Amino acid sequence: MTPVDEWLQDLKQRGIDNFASVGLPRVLEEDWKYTNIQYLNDGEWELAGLPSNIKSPDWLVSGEVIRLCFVNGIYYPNYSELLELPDNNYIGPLDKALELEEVNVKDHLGSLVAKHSASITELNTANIKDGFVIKLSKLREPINVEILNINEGSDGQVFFHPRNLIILDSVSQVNLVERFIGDSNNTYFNNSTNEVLVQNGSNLRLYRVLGDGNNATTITNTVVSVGVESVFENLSLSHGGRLVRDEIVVNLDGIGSSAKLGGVYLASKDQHVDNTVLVDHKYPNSKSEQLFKGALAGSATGVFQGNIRVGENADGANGALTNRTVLLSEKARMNSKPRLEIYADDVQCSHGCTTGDLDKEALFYLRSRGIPLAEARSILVEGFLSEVLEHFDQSYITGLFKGVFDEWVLGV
């Protein structure tokens, strides 16, 4: 066994021990008050393997782009496209990165989540098997990356725990699309963890699309450290799965660091979607924005937990948090819990949350001009949600979000 193998085994063993002592999170925990995943204890879960037949995927991003495909959490080189990068830069699968001394996976993997320990991330650590690593330094031209997670499941109940690491140093820039798609006929549990360092004037734009199958449980945990004069942007779209929880923790760890977080969530039938966000301002003149909007139909339930924390040394911090939800049926429910924790004097922070129906007068106006009900609802929902999209540069993924909106609204 190599030193790296021993280190990784020790890391996984700590995850096993820590998870065994607490188990899956319960609704008695404040951060999980509105999301119950205890039903996972009732299944007989096993680690997923590669299915026998894997269809060639449809990629969204054209031009010069690095593509990595994962099937059931396992890197699949047949459908991946890697590009040669300058020395000391790497984009590729985790297992190969572990072998490269210049990537320094050992120095970073596990370090960020250790500061925000949670049982669900300990479960991921206990089962680290595969994932992707992005390590860039001194690359001023933006790098475009698309990650596709194909979740096939099987006849039984399978789970996978992708572990991903992103390190951007010295004015590096990345546009990253991460998609999750899955088979609606299979039952699977996808528990993904990302550790992200954006440092020294770097910029990361992350677009995440969560479109798993109807029987899927998808939990994504992203822990980010943003350094001096660096920028982290995240735009997420949730529209699939039985239960989806997209959790983001952003530490603004440098003077002038900033984060812009946006989310659109669509749920119908008995789906459950949870967006949980913490932005921690630790240094002066840091800035953050959170804007999350969604539409719920049928008996769907939604959760938004947004937290802005301003430390005592973070004078000049500026934080804003907004959550708005439209309910398209009487049975749909939304739980919104914004929170501000401010320990400094010279700050600007605000939050606001609203939940309500579609504008009846606007709907009547459209109907009176001969627009069918389904199309009129689609127009209003798209207009309501478009505010989030307008905050982000979508030229990299033109048409992706609008297409999902149209298909979803017309189907409820």
Partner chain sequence: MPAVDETLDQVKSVEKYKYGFVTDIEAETAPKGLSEEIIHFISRKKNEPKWLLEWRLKAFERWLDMKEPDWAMIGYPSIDYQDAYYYSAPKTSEDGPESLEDVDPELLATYEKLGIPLHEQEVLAGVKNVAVDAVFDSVSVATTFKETLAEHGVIFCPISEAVQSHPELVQKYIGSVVPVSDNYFAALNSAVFTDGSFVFIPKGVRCPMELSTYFRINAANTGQFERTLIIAEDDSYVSYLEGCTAPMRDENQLHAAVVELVALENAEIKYSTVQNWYPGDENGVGGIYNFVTKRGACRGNKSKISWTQVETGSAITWKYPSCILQGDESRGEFYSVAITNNFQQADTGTKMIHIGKNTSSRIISKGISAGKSKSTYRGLVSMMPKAEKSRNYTQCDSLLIGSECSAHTIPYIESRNSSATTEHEATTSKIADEQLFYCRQRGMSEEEAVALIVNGFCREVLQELPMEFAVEAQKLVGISLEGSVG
Second form
Amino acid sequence: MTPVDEWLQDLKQRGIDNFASVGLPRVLEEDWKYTNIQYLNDGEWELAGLPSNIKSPDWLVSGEVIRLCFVNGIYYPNYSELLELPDNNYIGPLDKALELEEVNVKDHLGSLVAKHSASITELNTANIKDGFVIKLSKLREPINVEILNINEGSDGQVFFHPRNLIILDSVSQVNLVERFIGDSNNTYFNNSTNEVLVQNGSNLRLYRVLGDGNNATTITNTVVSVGVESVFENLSLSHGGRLVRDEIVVNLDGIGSSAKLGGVYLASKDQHVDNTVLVDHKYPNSKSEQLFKGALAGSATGVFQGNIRVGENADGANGALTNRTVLLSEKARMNSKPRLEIYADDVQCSHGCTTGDLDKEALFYLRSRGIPLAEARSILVEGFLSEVLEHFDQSYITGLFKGVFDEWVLGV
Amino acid sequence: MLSIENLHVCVDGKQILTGLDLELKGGEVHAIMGPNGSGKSTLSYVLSGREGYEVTSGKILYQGENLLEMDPEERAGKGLFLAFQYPVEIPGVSSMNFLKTAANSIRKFRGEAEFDAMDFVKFVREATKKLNITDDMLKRSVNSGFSGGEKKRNEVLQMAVLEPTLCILDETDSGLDVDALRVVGEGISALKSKTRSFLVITHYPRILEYIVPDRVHVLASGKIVKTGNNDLAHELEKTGYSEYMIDAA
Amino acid sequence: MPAVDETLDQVKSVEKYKYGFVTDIEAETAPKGLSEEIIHFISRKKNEPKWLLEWRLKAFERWLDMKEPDWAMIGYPSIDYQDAYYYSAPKTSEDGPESLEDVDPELLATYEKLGIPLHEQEVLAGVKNVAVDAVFDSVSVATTFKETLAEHGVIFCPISEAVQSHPELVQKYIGSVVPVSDNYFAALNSAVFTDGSFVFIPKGVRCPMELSTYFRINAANTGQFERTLIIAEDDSYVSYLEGCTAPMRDENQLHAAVVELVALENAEIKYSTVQNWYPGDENGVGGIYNFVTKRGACRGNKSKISWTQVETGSAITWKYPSCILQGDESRGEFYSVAITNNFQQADTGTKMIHIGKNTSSRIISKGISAGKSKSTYRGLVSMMPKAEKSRNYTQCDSLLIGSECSAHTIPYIESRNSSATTEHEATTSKIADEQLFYCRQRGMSEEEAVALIVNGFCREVLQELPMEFAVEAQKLVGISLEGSVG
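Mind giving me the form predicted in complex with its partner chain, seeing as the form predicted on its own was just shown?
Whole complex next, starting from this chain.
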């Protein structure tokens, strides 16, 4: 075994041990109060393999872009398109990154999540196999990356645990689109963990579309450290899966660091969608914004837990959080837990939160102009949600959203 | 009354006032005019003792005492009043309550008996009538939701009630239409007396119709570059400040 | 330290908490500790019927199996429940005073010193009469205006007296809003409660005067476990106010009360609290642990319960006055000011449980933290499946004074009905520098300016207090923040 292999073996063993001692989170834990995943304890889970038929990918981003494709969490080089990068920079699969000394994966992988240890990320660590690594430094030109996860599952219960690492240093910029797509009715569990370090004037824009299959469980954990004068942006669009939990922890670890987080969630039937966010202001003059909006139909359940924490040294911190949900059917329900935890005095923080039906007057106004009820509702819901997208001006996301939304509305 | 000598002031490490001299006697009205960014508001804040204005050299004597050693409330107690360019909103505190708290604080400072509630209401009513201030405005929170004109009238009302000896008016005419300017101007004019001095800081001379200055100073790039009588104000109205801006540069 | 300085310092600290004196009165006290025997002792002292003793014992049994809650953002050394007295009563009142003339003059003097009128001819603040029930440690020592109220059919008396005179009412309602095993402190209270007030407003009656209970902890090492029960029958109205103080002591004392309100059809209960228990000194030594369960049930249609609280005292406050909105079109309100200074900790808020149709609730919470204190708003708004067209509006604002305090806002919003709407807004900030400067330019000292701005910040809540108490509360806001600036 090479030293890197040994190190990875140790890391995974620690994951195995740590997970074994705590198990899956329970609803008695404050952070999991509204999301119950104990059903994952039923039956055995096996690591997924490649399915026999793999449909060809439809890429979203055009122009100069690096493309990585994963199928059931396994890197699929046939569909991936990598580009030459200047020395000491890397964008590609995890296994190759491990071999490259200059990428130095072992100094970073596991270190960010260690500070926010959660049993679900321990489970990921225990099963590290594939994933992607982005490590850039001093690349002033923005780099576009698109990751496509084709998640099919297979017969029986399978799971996979993508483990991704992003390190942007010294004024590097990346626009990253990551999509989970799944068309099957297979039961699978997609548990991905991202470790992200954005520092020294760097900028990461992350756009994620969570659209796993009907019987899938999707849990993603993204732990981010944002350094001096750096920016982290994330927009998640969640519409697929039986249960989705999208958890983001952002540490504002430098003076003048900032985070902008947006989320749109669409759920119907008996789907459960959970957005959980912690933004921890640790340094002065750090800024954060959170805007999460969703529409719930059928007997779907939505959960939003958003926390702004301002540490005692973070004077001049500015944090705002908004969560708004429309309930489109009698049985839909929403649990919202916005939270402010403030330990410094020179701060400006706020949160706002609403749940309810669509605006009756607006609905009436549209109908009085001859628009049928169903269409009027769909127009209003789309208008309601698009506020989030307007915060993030990326044309391909807006187009994608439109497609996803139209399809979703038809199913409601 | 007020004597400023070679005043140098820094804000956030940037030199704003660069050797300002001024001599204001009891009962006099002086106008300070100048272009934007010349240091006019800085002067008003230094005089009233706001934090963040660092005096790097020079001195200010007020009634023979070192003004710079005093807290803001001590200056107010000794009769220095600043009419703010942007009066501050204080939600939930009624204007009446604010006025009374201020008036009694100053009376306490001067060793005078505090107002009783009824006397104070009477006293304020007198002043409000002249300034066209309604009872409703006194009930509302200080400056909250006030129009520009209401805010400035409220400043003049406070000035009338607190009976200062030195009034500093910081751009009191800004943002006012002709009618509002007349009410405010007449209000100020009525407060003139033999012992009360005024320092009128302004960009435009129109307020000086109501309170005619004994001296007019032009402030440019942090110091007084020209002094004259009221005619200077009219001259500036025609020529503007461009001349001084070049000179100072 | 020279003697003169020491005296000056003492005078100064007494002024800060002017209710900190001790009344020297002979008390009858149960043996220390908590056991079935003690519960028998209390029940015997109060000459209680058998059902109540059994109810207490059942609560005690449940309590033994329960765990002290640890989810609140408060910290304190573990409480030794065996190291406290659970019953202490002034000896003179053993059989209960027959009339005000029988009350021990020492006690009358105590209440006079506290500014609480126990003579019926005295009129508080010159506005209107207030009936007062004065609870001293474990017993009620005097209740005023009983006869006047009785003419209107209003019952206002110590709960121990109500157990004797109206057992059927007490038995029907006690524990019906806060079940004995609702939580750790409620169970403890159910087992050992000693006194508190009982109010019954019959159908169609608008209570002719404010009712008020004044709670005083006097004895050392004694917990106070009061129990208050207010029942408003159909179409009735009552406004009730409680005040609380305690001597300054270096030991922490436990106050674990339970308050239950029941509003029947179209009835309204307005419940106000000015809580000024001893907060401990500026080093965090001493003070009351105020662990209280308050809950109101809007059982009837169109009923209304409104909680207003001004919380300035106690070393630790743990309380969540709540409304269960069962009746259609019923309404719950919660107005709160919580001020913490020095080492105080407060974890307080409300629960609004919307069950009936067209129910509405409003929450206005203002938290002010100064010194090294910690203040948390914790609230739940729940729209149950049948709460059609129900509405909630919540506004939580926190103000921070100084860099060593903290403020937290933890709301839970659960909606299971699509026609129900919830709206929640919260802000946290410090007092704006320009506001402070503006006030100081007008001649106010920094402390005056802070008191004025904070009072403005709290205005929406303070104006909900009965007028007689609003002025007092405003002063209290200023006093509580003394020493927090400069």
